[in-house]
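In structure tokens, the next block holds one chain alone, the form predicted on its own.
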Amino acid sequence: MSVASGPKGTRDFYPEEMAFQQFIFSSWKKTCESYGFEQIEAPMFEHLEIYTQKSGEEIERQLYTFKDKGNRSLALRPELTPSLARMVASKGTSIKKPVRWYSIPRLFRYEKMQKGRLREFFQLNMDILGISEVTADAELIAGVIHMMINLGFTSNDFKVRISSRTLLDQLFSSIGIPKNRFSELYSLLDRKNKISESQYLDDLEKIIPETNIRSDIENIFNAESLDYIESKFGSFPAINELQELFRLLKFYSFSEYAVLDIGIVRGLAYYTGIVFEVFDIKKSLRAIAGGGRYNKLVELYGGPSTPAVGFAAGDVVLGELLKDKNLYPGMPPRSTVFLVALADLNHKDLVATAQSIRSSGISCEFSLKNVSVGKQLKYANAARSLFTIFLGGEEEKQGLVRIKDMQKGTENLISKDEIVSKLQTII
């Protein structure tokens, strides 16, 4: 085994890929506080049973899992839905609703790693608990929306495409499946993109051996809107919530980034309601974000009954579509200000500049080895810095400083009294 590189399905984040990941994140805590939301987190390992609870003991073979010293089951964290649930349940009525909470966790799978797919990643988390109308649906769809435009990506772009498990659970009712054939139909519906056209087949005829509802199921999921569906198996009351979830969303200018795909399932056992999962326009990349209702899912853990309404954004994902997209603006400056010490210069006049500077608030940085002028231009160049100032010389005689704008190639000559004004008022 080599140490060279890190754990297979993992990364390391040099000052470029920390930069990428820091303008990703920053974007994320834009668009959630711009929408009222509180940041939170929980711990990186939970109880095993948390998941196992929820998903059934074959959970247990996409996570990381080990006993502690005190021999109780622990697993990395693969998803923190199930962590708020428990943080909102350990909290009872005592909590106050509406809850809207936002989280960036690391977060880790055991799993088959392909393109935007990883072992150890980072996932935005915007969560609504404590309303059960439609109008937190559209508000978190309105949320992820938001996310992908402050990034950069338009409706050409992307799609959120919108369906309903409930109006699924009525529609599989009222052409016969029983109910306990519907959770091992949707895993398998949630996969059908992932494995081939002859093992989807196979495995739903295992499933459904009636080639009449096999038939229908096919009717399903060829339908393209909620007129077809309602001329075909008749009205349903999930339909209008749908209907008014679309008009909803046109109050928020967003009904160009939202499709309605009855196909769109979401394989986890806890979804109840609403589902929904963003794709680029083209489906080359697996889901960028994915969510829905799970009204159920903080009773579960022993809490009061609580709706609730949230969705995942993945960050392996979301950078190959921003890359594919020239999305991303490059490295920010390391500093702001690089100063450059001419031969005749004192290293304390040195040193209390920068300090000068720094205690402005504006990020500055200097050589720390006597080297020539030209050599101390190439490190404010590492650096990206936007101003070079050069301090000593018959300018500092003077009381004045050379500022050089490394953008646009101009210097101007001001008094090095004037220095953190000056930088002040042009950054």
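Given the form predicted on its own above, what does the protein look like in the form predicted in complex with the RNA?
A single chain, with no partners or molecules, comes next.
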């Protein structure tokens, strides 16, 4: 293996991989467009500051950064949301709201690779801007659920796990936890399922020495329903918002796909309200998608105050789950029709027939080498063709051609003049 391989964490897309990717992308597009989202695209690299200003230096460790010839600091985009917020911000108040945008960006993160995590990958992004009402959160979560359904998944394969940053903030405040300990608590909550019970209790004691507050936290973290939280801690605006969200999801008939999970925190940064992640049912893979409300981001980039909610779904984890569940139907035909030249056919007739089929919008190919009929049929298989048409020979003399259905193995004689019209009726 002396041939060069691509850089670490990148993939080559041969026709097989490309077909698989297109299967995912075209399903994504179909879903987005059925929800009335318009496609956008942004530059593949941006000024470094748009990523560092909102997060810390920790972020820079995972960025591909470089200087251009004008000595400007740039970075390959690790996510789309900052670019999107910038695009919205730069239109100021002139942009027509609500904005319903989707995009399938190619993204780059300098990360230690693991299963489901590469250095170059794609994401589907769906965002609604300009609506502060929870109806937008519901519409977007419905969108992510529908995206999964359109790919063939069922409620036995995945769940959207929903939480709220505001709810946790409000609960923590109400039981007397100072704001400066919130981030530690979020981080612990995020780790809760990965570490042992005793480790978790030790860590919790370090953050919260007061016994009575710790037992309140236990109650919050173990809560399985909004009603339970309400009965324990009273009513909060954020509880009502979540209840409204679940009520709305019922209208979409998507209740079975959505569950409350207080433990969903989403790695900090810009989320301001409802947050959610999509997991496979066994939670054996990393998150398939994640998102939530980010009402401050457009403002941060100098735009008018704009409420926003969005999510992103990566192609890598989703691809693995599709293969696990056997939902990929395989590569489509390369050519619908393969022309087989019998011995006496001249090349001019072969090409002319091919061109008339191609001009009618039906894909068609033929062997560029003069080989046996058996070999030509093998080529037809390799092209995954649905039909072969035999040109020349005895039939030719009567103005006929033999057309063969490659799946059924059946053959029919048709008039040479009606090849195109016949194909149009049977495809």
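Numbering follows the first chain given and starts at 1. All values derive from a computational prediction rather than experimental measurement.
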item	value
Common rigid part between these two forms for L248 and L285	yes
